[in-house]
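Below you'll find only one chain, the form predicted on its own, shown as structure tokens.
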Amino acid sequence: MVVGVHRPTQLVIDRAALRHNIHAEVERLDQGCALFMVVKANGYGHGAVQVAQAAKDAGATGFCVAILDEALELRAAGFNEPILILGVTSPADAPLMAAEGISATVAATDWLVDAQHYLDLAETLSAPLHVHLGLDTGMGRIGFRTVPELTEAIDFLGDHAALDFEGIFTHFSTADSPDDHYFKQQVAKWHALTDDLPVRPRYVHVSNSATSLWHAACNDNMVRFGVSGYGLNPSGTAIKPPYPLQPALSLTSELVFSKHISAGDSVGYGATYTASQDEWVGTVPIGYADGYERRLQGFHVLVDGQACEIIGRVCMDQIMVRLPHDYSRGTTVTLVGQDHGAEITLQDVADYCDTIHYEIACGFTGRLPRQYRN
């Protein structure tokens, strides 16, 4: 997708905010506990390579991604730190991951058998494939579920030098909830699966952002720091974080047109908005093709610190807003961020869309340029 550099709409990413959030968490960790920054989905829409550099500057010692191509992007950008792929990859890619020093998540022994086959076929193998065994303690997504399954996998790893048992982990599904009943069930399941491990790998990790923020006793020797690194509260507003999080992302644009309409005039597709009185209407060059949700009709943006309602349907490339009075072309419009003391947060946008801020941040498309400051 082309990047819209000749349009005034842009995402602004504050590196200082990223560094603040990540360093604050590094400072809270026990000695010997590593922080791997999660930069999947293009760094939650913030830019994977740029976030990775800010995270490294702030004390992160590794990275987590979702798919192999995201790991390869970091390697191509010059990052030599450990990288863990959290999703299941193809066993056929085992030689590539081994060559690039990329760690694979494994959820079943038959994956190891197939991966070993492809490693055997490789002409040269300069390093083993690093493996993290994923355990399903209640997330219901991927992972080993019983001690016999897990033991079989560990035994297989011990018998094959081309496979390195580097880590073991699980993922808690309700660590961001004030109700910790299910969380405690998962912790108990984790202990039932791992307390009698025949061998302990280098990395033992269960903590995502929420777990590390509010259940730090579970951290062991590595945390996977995700959404909180971007300054977003994983619980939404349900639980207060232990230190102030600084949102790193802002979304701004400009008015490209304004007009005066009369009572009875309609605006937008389907004529879903009709003015009840004479008013000023401004047009802003952003739409659902940029990831600005169509369901945001009726929400607001900030112009000169004032909340201006989005009237009519959100178009593919433009929105219309009701202005308190005429403003000149080029006036700044804030869709996410602060303006003259007023603020719209990603959480505000998510609440209006009846979703989570993760989805909003990840939904901003490649047409929006990312500008970095600090």
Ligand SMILES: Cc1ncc(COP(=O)(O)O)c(C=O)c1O
The other form holds:
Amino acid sequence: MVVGVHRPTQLVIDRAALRHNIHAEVERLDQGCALFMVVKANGYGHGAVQVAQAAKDAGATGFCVAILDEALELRAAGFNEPILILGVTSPADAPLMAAEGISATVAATDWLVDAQHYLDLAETLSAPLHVHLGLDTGMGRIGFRTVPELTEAIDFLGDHAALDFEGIFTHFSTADSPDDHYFKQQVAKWHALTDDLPVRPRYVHVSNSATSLWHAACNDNMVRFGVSGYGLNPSGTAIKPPYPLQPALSLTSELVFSKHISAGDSVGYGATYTASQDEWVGTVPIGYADGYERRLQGFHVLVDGQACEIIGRVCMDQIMVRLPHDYSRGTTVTLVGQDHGAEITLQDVADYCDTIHYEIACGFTGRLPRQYRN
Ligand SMILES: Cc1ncc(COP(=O)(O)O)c(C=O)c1O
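Alt. form predicted together with the ligand, vs. the form predicted on its own above:
Complete assembly follows, chain above in first position.
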């Protein structure tokens, strides 16, 4: 996708905020507990390579991604730290992952059997494939669910030198909720599955941001820190974080056009907005092709710090906003971030869209340039 560098609309990512959040968490961890920064989905829309560098500078010692291509992007950028792929990969890629020192999540023994087959076929193997066994303690997504299944996988790993049992983990589905009932059930299941492990691998991990922030006693010796590294509260607003999180992402643009319309004039596709009085209307070059959702009609942006309603439907590339008075072309428009003491957070945008800030951040498309500060 082409990047819109000749358009005034951009994501601004504050590296100092990333470092602040990640360093604050590194400082809270017990000694010997590693922080792996989760940079999947292009670093939750913030730019994977730039976030990885900021995370490394702040004390992260590894990375988590969702797919092999994201791991290869980090290797190509020169990162030599451990990288764990959290999703299920193809066993045919086992030799490539072994060669690149990229760790695979394994959710079933037949995957190990198939991977071993491909490793046998590889002409030379300079290193074993590092494997983290994923346990399903209640997330219901991927992973081993019973002790016999898990024992079979561990036995298979023990019998095959090309496979290195590097880690074991689970993922909690409600660690961001004030109600810890289901969380406790998952913890109990985790203990039932792992308390009598015949071998303890190097990394034992259960914590996403929410678990590390609010249930740190569970952490063991590694955390997979994602959304809070970006300065976002995993609970939305339900639980207060133990330290102030600094949102790293802003989205800004400029007015490219303004006009005066009369009572009765309509604006946008479907003519869904009709002015009830004479008013000023500005146009901002951003739309749903940038990940600025169509559902945001009726929400607001900051024009020179003033909240202005989005009127008419969000178009593919442009939105129209009602202005309190005329503003000159080039006036700053803030869609996410602060201006003159006013603020629109990703949480505000997500609330309006009836979703979570994760989805809004990941949804910003490659057409938006990412500018890095600090
Ligand atoms: C297995 C796993 N671990 C960790 C994370 C990071 O979660 P968070 O961004 O809430 O910290 C994710 C994110 O989806 C995940 O799927």
